[in-house]
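Shown here is one chain on its own, the form predicted alone, set out as structure tokens.
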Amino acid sequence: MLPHAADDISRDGKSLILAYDHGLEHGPVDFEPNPDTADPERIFELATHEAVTSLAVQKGLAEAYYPDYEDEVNLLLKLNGTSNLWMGEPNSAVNCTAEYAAGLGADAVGFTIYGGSNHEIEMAEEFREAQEGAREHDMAVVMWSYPRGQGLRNDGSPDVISYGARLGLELGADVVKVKYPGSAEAMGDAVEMAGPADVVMSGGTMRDDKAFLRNVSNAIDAGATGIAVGRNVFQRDEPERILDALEAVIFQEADPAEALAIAESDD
């Protein structure tokens, strides 16, 4: 990793991005809760959002709708990602170089590495073009780093989580998105083996907004630099509510309690 090299992506050290690469990840289930999410121009919208400092996106989107908020939203285009109608092992389509995210304007690249999957090795050599490639543009490398596949008998595991945190660092990642793994002391682990790199907390799936809150608040009390949530926000009925909370949690480093009421007071 380079210092310094997230900064286009972070605020203070500390980064909110907000991911939306669900409509090729998972379809248009994840939209059902909040219908209005599926039109990307609603998710442009609350990206210009204070809290967040980047928009996690694929090519289709970033060509389609970035040129309108480039003076208002960072964006961080994903370059691959493969649909949820695929039920091979654990593997994702290199939809997008480096050069070309770089001449859309993107301040940061990520890529999905399945480390443990049976094509693991083929993820890191793609990873490894698009790592280089994004420093010859001086753009920040987020890891989506998700052991997973036959050979992984539990993906969720606080040691499989750690050992993702570090293919991060030792791949060349600025930033690397993991699984909570279940605990503070947990998440320290992992932020100990990403060293220099930081690690950020994945959003999963929606839970309430105190249960959500507790574990982003607990990530960060153990050395996290933020969050890469997309669900979390865009699937409530106020997902601006929830980016106000997590903008305290995060950035002022406020309890859970007090980031709701935080949110409450601003509504």
Given for the second form:
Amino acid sequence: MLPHAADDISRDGKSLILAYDHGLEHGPVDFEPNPDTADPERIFELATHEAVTSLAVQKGLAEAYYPDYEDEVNLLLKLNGTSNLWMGEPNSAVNCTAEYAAGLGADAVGFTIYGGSNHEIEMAEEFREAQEGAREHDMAVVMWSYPRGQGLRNDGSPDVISYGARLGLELGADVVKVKYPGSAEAMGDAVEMAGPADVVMSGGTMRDDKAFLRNVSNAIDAGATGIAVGRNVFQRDEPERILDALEAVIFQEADPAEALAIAESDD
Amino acid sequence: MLPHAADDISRDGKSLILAYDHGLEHGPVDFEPNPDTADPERIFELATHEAVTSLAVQKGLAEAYYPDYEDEVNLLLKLNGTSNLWMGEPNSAVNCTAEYAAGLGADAVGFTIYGGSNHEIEMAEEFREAQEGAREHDMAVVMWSYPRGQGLRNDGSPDVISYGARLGLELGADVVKVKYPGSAEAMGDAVEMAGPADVVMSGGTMRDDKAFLRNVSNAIDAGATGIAVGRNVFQRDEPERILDALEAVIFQEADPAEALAIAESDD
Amino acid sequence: MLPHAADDISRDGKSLILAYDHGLEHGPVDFEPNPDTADPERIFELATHEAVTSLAVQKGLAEAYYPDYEDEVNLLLKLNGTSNLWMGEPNSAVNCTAEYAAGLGADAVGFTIYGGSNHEIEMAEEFREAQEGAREHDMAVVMWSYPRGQGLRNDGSPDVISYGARLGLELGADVVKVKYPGSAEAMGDAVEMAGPADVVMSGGTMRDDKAFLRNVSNAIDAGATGIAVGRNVFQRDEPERILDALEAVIFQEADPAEALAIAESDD
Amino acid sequence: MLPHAADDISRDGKSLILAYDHGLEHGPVDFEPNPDTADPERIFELATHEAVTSLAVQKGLAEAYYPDYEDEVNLLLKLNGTSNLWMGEPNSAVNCTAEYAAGLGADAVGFTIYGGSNHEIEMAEEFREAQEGAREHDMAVVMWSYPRGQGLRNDGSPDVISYGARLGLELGADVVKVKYPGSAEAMGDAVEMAGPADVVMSGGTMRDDKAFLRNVSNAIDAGATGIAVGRNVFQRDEPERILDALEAVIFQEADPAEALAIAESDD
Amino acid sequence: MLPHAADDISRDGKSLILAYDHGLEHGPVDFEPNPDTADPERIFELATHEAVTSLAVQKGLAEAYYPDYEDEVNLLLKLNGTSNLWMGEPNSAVNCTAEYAAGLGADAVGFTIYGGSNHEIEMAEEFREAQEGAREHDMAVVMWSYPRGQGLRNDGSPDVISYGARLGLELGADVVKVKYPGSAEAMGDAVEMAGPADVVMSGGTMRDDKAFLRNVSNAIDAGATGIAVGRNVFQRDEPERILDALEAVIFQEADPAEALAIAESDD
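Could you drop in the structure for the form predicted together with a further copy of the same chain? We only have the form predicted alone so far.
Let's see the whole complex now, leading with the same chain.
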């Protein structure tokens, strides 16, 4: 964790990472609720929304679209990832080197670690290489810290999530992405464990506006610096509208009801 | 996926890849229907047919023959591949580096990934190295995206094929080769998932002229940019004749009947 | 083992390594007895106590805090480590290269080897790389020598601990950290086996002041050069007080009762 | 396969490789029929026979003897090989790099691949490195193509041997060494599958003069360019005599009876 | 095997390697018969005895002591080795690179290979790297050739020992250390198989003076160039005395009785 390393992918210390690696991780099924979003162009356009502080994609999408968006979008290149055709213990292929990401103009790199997996050690060593490579090129390091594996019964418990947040700090991430642990209090614990590293909650599967924004609001109140969100934006009929609301919650500390009112009035 | 990266192995945005890696992948048995085609020279000659936009071979054949054909044939060097003596989970040895392929004059590299195999992650990481090496040498990247493995029941389903097409885009391929998923509509889905990456259907096992050309025609109508074909050309008695017909279907958008008529008249 | 290599992390040939890699190795649970110590800043402050000759942390903490403490604290960068989410045979991920540690200003590197684990050989080879890298950058090498694994019934026996001490010497460590083997005599054996390499006892789980200091005093009497201690400092209500006492025991060869008296009078 | 790459280890397009890696592959037992041949000097002397176009040995023998024979003998350095103490699936250690072989003055490198072994893919990738290294140093590449492994029932069938010959061509060998498949016709098939790559039969276990020479003669008639032979030379009482006969069969296309007569008259 | 490579660690073509890697391989238990010998200084002093042509130690001991002995002792740095806490198939960690050994002033490197182990192939490939590294730095290569593993019933049989001797020659060792195979005749066979490579017998477990010297004398008579001995020297009450006797047997070809008499008279 380097102080200020994440400044390029945040604003006033807050961040909204628009995550769009679902085509690799989950496949076409994630685009069914809103078929237009299978088109990466639609998402790069969304990423120009002023609420969005960075866009997380795999190498192939960055190669194809980022040259046209580099003035308006901050690129968070996700370095590893695996299809869900994979049946083995949780693991993730390194699809892009830090060096290549830097060549694509990335402001930050993203890396998943499945703590507790039989592949944890190998993933941590790959993370080391990514992290040290990112430092050479002045890119921020965002860890997707998702404890998961055959020996781990309850990977969504507050204790495990707090542990995951700490792993990010210890191993050298500037930002740690963790699941929302179910309450503001538990989120506060995770934030405390991450120390000076930023903590962002992951958006997760789609929920209704209020429930979703309530969690985000709780997370911000608990000290999280923002969210990394994909499906809860692009699977909605009006992705821009939820971005408006998220902007209010994250950057203006509006409560969910206010935020939705602001989003309505923007229409 | 880099815009225009595949221009050197296509014409007017369309492509016909003559694939000839069967000596490695399947062995001599594939040459039995037309024994002359065991001789690589016969295939390099075929590749000078104006319908063919590139020829896909392994390193050894490129070393032996390409110096005599480099003015007339675009070389797509297949970097990995494995004999069918191999009994393990689907996997593929990296038989050639991108650097060596560039030294042989390749315009593009080809790489197989078996999504869902127990070796998927290792193959994806080998692909990364090949892809980044290809970028250094300005060679296009063609992915043979063939989900296959012990955990995958139905590797020919439209959903799996669409997922395979998307993998190509996400991981940085310029062209993705997928199986024909059984209908124009399903092919359209795969094409949509690949976004700006080109999709070519694989020729597969030999079928009669009309059935074969009908599939190709459907694929083109659905947005595929062409075909990668081996057995459906070289296992026929008159390989040039089917190339004539494919040329009509792919580049002139003739329907199969017209295309066969054109092929006849060329005789 | 290089003569004088450990001079930078010792004083008058004695050393007190404040170890703080528990956030990675054990997780948040270790901070519960004294919640303030979850904050690394609290520990870096502690490390400025004159008793402390070096602070052992993982890369992420060094990146975040060491620039503010480099004048007052000697950095011992722990190069490997693994979360206790890991369920496999004892093993440890290499989270930092020696080169990167040198760039962070480290005076020494730390490395765990689990002799007897199914991963012993791989860990020894990773140690080689770390050790030779440390030599290039004039950093001392501290081995956490913890025999442990499926085939090892009694990993706390004096024989095993002596063997562990010898491994440190043979493989090129300057300082070997071993468990306290239960008696001054057994500690003396371990010290003898380590030859010219320094031996420090590990602090282990928290015990009451007298029992803890008695062990430390015995170890010093037996020739150990000091201690590497974490929980027995930061899990107490008054970490500074036990550091005062440790200083008396280690550097002034006070007996435990005297040392506690000195610590009281410092209040 | 590079045209003319094998010129340095052949004469008039024909070749007789004297193979002497048995000390590694089989151990001392192979020298029992003719104990003098345990002494490598005896074999280097044999290799000066005008019939011999190259001598295949492991690194250690080349280091010890080749400096004295480099004017009279062409060196084919066998890069991999394994003792028969090895009990696992067929595999072969890479005992020498191509670079080191070049430094020893090698004209060619030899490499075994066990197609169908559980180690096939790893061996193919090691072959890639050897092959590309050989190209850098202008050394010919000879593949010992021996399909063998737990999943392969009949590794001596003509089909499997033809497939092995093709593997050599596809993967970039200049010369492929295969077992004699039992008939001239089957040998012809293998030769055809190897295309422009040279095919040499392996000598195999010792047989009587006529049976042995008959196979060699059949192989030459079928288009093989020669033989790689060890035991059928050095396990005989008069190795020079069989070399005389082989020279007649291979280079003068004598039939076995003529060849034996020539050999007699040379005495 | 390079002619004259071992000259720096022999005298008049004979050699006595004092081996002292027992602290790693066997642990403190080996020092119990003569506790002073746990102190490496005692052994470095012994190594200045004129009978000793080199001292074999691991990296850590060389770092600590060799600078004070480099004028009087030839250093044979053992590059691999493993503790006997290891429970797996015979294997050995590479604890030192050839480059690092050269930096320490080594005249030779030592490397163990367990032929027949499930790790044989990996060890042979690590040996390759060590051997080629040694050549770059003009260090002799000594192989500890110890066939051993789950598939090997009788690893002390003359046949297996002869095979081990040959492995050393084939793979590029200058000196091969093998077990004494039980008779002068069997030792002669091993020596013959090693060709121009030197063969030294390993001292093995401690025996009485006469039995031990008888074996050494037989080995020398059979063509061995010397011995690599540890326990049979340092576990005795008077290590210098047995070195006197060994000197007589090895360098003056005294018989055991004469040698013991000479050793007595030296007192």
